[in-house]
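One chain comes next, on its own, written out as structure tokens in the form predicted together with its partner chain.
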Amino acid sequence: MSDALLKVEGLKKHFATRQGGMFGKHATVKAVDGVSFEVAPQESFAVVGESGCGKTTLGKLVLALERPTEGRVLFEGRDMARVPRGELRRLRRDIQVIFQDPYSSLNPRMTVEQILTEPWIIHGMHKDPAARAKVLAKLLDDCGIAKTYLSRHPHEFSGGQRQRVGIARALALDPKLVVADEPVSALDVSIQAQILNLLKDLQRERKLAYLFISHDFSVVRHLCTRIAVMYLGRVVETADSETLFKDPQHPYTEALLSAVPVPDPSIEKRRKRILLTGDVPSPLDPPSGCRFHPRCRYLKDACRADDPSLAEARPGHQAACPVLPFKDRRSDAALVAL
């Protein structure tokens, strides 16, 4: 895929810290530890994982808010860490972000109008007042925001309305890629559905690509066509959405999918759940070999020593598991996927 919009290559981000407080010994948190993937124009690509897996850091790296320790982020072929400052600012017009918490990501002292027009002032766009009013009206309309809201401040709105403002701000510059970091997880379900529908409509109308960062498989399935599953700083499996849900290859994906409660009691009754034991290990001291091996139910000796890299399970479907392909697992995986 040479026409990728976003290409992430061997990306690493390590943070220096101290173990056990201020006087502890030096240690390194490998938040992102060798991640590669590509996002095509107008594609919705999801990065899914539990807390601490590095998905948010990955988003920051893509936005060039963090500098990578190693590896590259290429946007339309240009290395985000190497472009001159002026050009980075230009690039940022094309990469925008929607944050999780609409309460803390909007400036409380600005009106909605100020919030939405500030990006244009910064980038010197739509200077003509008449033209600006027109673009603004379209933006409000697309995002389902009433015109009367323009003079109001964020605190006057509910979470769902605030998130609409957050989305409108991200779209003001007509970006090509939107990084959405858990954009609906702070919202109630009925509001969440409104926002998910909105994101879907906007993608179609404005030809956006999404890098959707989430812990919620149900939401991701609804919105995204391709998924990468992260565990302790690594991508352990990547596939198109339908395949991943029907036939997960990595034991972690399998367990994760089986743990998601399904809103249907008759399915819940006959479903088989794979319970992982213990917690996610600390990224300060990740396990040797395969990082998932201490919690894996298919553990083999090789797993403790070999650090697996992504291997093709079928075209377009990769998983990093040393015991792949694993025939005995099929029956269980089928039960999970139903």
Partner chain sequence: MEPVLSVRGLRTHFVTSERTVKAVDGISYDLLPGKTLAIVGESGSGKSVHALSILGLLPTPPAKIVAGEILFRGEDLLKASPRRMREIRGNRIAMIFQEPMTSLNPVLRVGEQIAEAIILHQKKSKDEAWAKSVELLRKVGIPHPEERVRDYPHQFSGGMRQRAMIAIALSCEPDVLIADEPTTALDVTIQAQILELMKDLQRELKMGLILITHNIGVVAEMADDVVVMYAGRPVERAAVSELFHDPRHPYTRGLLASVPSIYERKERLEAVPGQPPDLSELLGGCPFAPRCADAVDRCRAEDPPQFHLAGGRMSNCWLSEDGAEERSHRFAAGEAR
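For comparison with the form predicted together with its partner chain, please write out the form predicted on its own.
Partners and other molecules omitted; one chain follows.
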């Protein structure tokens, strides 16, 4: 898409380490290893995968908290790794983050008012007290935070209330893109629904784009229009949400979808769980060929040799599988979307 707000091109992040302690051999952790995607203005784009697949590192690269080993992160056409520090500071107003843990992401020594107004102080915004009070009142109302909470500290709130404060802090600077790193995974299920509905309402009202990082397909299906599935540092499938749930084109996506619970007992009874064998390979020594082949139930000889890149299964739907185009095949996992 030519009008992309965020464009990630061939992004890699490798970390140097040692195997076997201080005097062990040098090794490289390929946390992110050749990831590309685009996010349009006001779009909700999800990155989904197991723990350790590189999702959070990818988020840090987008936020310019880490410098890429290779590749580029372009925000409104500007390379985040190469802009001058002063311009990067200004760009940070347009890219904000919602953290996973509402218990550790808020300063316990600051009141809610101090937490929400600190971004304005840093960026020199809303210096007039009357104007600041008006903007603050609107921010509180949008995020469902009572004005009486302004003088309280984070320890006086529940997890859901703290996450609302975290969301309000992220929106204080009127960003264009919000990176949400597992923003509901630390919350109760009932509270998750409230926060997800809040995020949808805020996106519509404030014309936000989301890069939503999660391991939970049921969460991203509720919020996101497009999904990229990551495995061991790479994107193995990407499609719009409805298509991905109805017709997964990669064995890993199929296995993940088979684990998503379905509230209808009749459908749940007909579904078959796909149990993956073995453990996730180490990013220190990824397998040859397709990185998923040691756990794949459709393993062929070509899987051990061919290192697949994303290829178009149909317009707007890409998958990286050397031998299995799932075209014209309805999997058990597709029953999730029925």
